[in-house]
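Okay, so here's just one chain, in structure tokens, the form predicted on its own.
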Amino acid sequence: MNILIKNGTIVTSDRTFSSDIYIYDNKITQIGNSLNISESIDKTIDAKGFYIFPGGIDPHVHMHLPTPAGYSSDDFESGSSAALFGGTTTLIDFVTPLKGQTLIEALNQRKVEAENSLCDYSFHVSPIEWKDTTEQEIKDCIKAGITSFKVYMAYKDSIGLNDDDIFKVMQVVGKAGGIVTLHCEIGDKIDELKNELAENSKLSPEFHPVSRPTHTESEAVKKAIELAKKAGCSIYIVHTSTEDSIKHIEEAQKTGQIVYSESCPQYLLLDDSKYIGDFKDTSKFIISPPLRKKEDQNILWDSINKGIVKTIGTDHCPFNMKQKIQGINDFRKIPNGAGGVEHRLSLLFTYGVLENIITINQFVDITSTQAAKIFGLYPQKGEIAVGSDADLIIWNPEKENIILLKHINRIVI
């Protein structure tokens, strides 16, 4: 379908203006006024008070993943629909293996796994072990495409990788010109800490976060820096949410180390006063890392501004009311995870550009253009411009929605 989109306003990270945008097979052809168009217009669209974003890019989702509890709540199809609707046109899931599975298994398994998704998406995978082969098996997703790699420093039980063997992924990664992805917190003092308040009977949603302190979040952060600066890998900290992991990344950013930082809507924009109350009001923000203080939702905004933070993602992993009641009488048995896919960019544009703390260029920088640059998937998504893929978002400033409390499986407040 050739589509002319007239009188809008473009803005991408570093330009705002007006212009026209026709689209032929999917792709933008033409940016300007009066355009000269030899073939056939099968649609136009008036484009006039709105802006046009690119489309907006979610680099950390949870869809179909299976736990405990059962998968979480959203499938690739209901999951990229509520994406979709919010103005979020590629999604970038994971891959975790099973035990003893290979990497290259895994992932093909999550392709089919993915058919159903109503928009593009791509995929970090995950080594959570390290064999003789697990090398080889790196190197076979690289060929098949994968540049991200997902370690987690906390879940040894089951997922999470030792020290050493996160040294080894990033050496290889590093030296292949990927980038490794972490969670970082640290699992072994988590553990003492969950068993620690049972032994007290402190099991009730206002202890998940007692259980996850701040300084344990920012001490991995700061060991996955220096083990990354040790292998010579680029590194990406997900879900960053303290004051002193901004500290240790900026510090590192300084020295020209190649460290992103991540984080989503809900550490901008809630605190851990949510977890007072019913179980049913606290469970579902029981998440990982967990709600953190108003004072550190200030230095993540600041960190935006200056360029420490450069993507904000929504970690969307959601369960329902059912789901999270297997966890009523022990938090540690609450699946972790909230939605938030739908309402990203919603909740960044009312409280990050309407409140005048970002521009509406970085709002466009930190949703869709520094993901795709980070993970390989620049200019083709993440930019307005001739060559482009024709994933546009029409804007409507003036638009006014109110998130419902009861659906829990896609918000995030």
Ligand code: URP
The other form holds:
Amino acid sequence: MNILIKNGTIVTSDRTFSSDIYIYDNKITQIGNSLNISESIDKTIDAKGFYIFPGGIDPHVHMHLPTPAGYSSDDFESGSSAALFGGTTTLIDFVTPLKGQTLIEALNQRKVEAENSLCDYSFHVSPIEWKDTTEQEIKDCIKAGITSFKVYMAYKDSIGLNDDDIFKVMQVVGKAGGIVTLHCEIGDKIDELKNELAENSKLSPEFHPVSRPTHTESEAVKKAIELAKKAGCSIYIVHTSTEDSIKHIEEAQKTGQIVYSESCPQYLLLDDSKYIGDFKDTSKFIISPPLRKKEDQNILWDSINKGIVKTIGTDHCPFNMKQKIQGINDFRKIPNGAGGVEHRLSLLFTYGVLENIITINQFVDITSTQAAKIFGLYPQKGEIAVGSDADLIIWNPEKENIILLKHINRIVI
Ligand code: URP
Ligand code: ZN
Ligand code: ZN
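I've shown you the form predicted on its own. Could you give me the structure of the form predicted in complex with this ligand?
To see the whole picture, the full complex is given below, headed by that same chain.
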């Protein structure tokens, strides 16, 4: 299908200009004001008064994630539908093998699970144990086109790795020119704090943030940076939520070490007051890392402006109330995660661009271009240029929406 988009304002990470765009066979083939189109046009869209952005790339989502409380409540079809509705056209999800399964087997299985995605997608692959075969398994994934590997410093009883094994992963990935992304929280310390709280019967959701104080994140960030430096590997720290983490990241970046940082709308816009109240309200916000203080939010916005935080992902990992309720008597059993893939762009546009905290070009940079560059998708994605994929958002800046939080008043156990 060939499409002509007329009269729009094109916004990329570094330019804003008025122009028409011609799309042929899913690619942008012409950009300009008096285009020379020889074919008959299937569809013409008048984008007067609208912005045209490169399709959003969400580098951090968990569709159909297996947990003890069941799968996260979006599969690839429903999650990608939400993503597209909000202007995200590419998702980067995760491959998390079962113990004993090879990385490539898990990758192939995940590809099947993602087949019903309505938008484009890629994966970070997670080594969850170090075996004699892991080095070769990572190399096999690289051969299959995967450049990003994710390790968890928390969740030690399931998918977390110890520091020695993280170092080994970093050495192999670094040598191959790939990138290691990290969930930075000191799992052992968190387990200790959780046990202490349990011994004192402190098991309601308000104690979730108490079990994961900011130092458990920032110490993990510091450790990850040290390991990566020694291993010679580029790293990407997911869901950065707190000031002290930012300090370590900034310091490393100043030395020239390649340390990227991601944050998420929930850490920019919500704070830990959400943990005070009834289970039905507070359990929705059981995410890890937990929501932090208002002061952390300001630091994170500032860090976007300073170029320390490069991307905003969502960590989309929704659970419904039937799943959250499994932890009604013990916050440790509440599945960790919340939704967000649909609202990332509108939240950042509303609270970032319209509040004059970030520019519209920065908005494009953090929602699309940087993720494309860091994860090897650029300039096919994350850009509006001749030859790029025609993953475009036509954005009406005047349209208002309200996010309704559906409240369940009665909980049946
Ligand atoms: O609470 C969260 N973030 N759940 C999803 C898994 C993870 O840690 O990213
Ligand atoms: Zn995480
Ligand atoms: Zn995550």
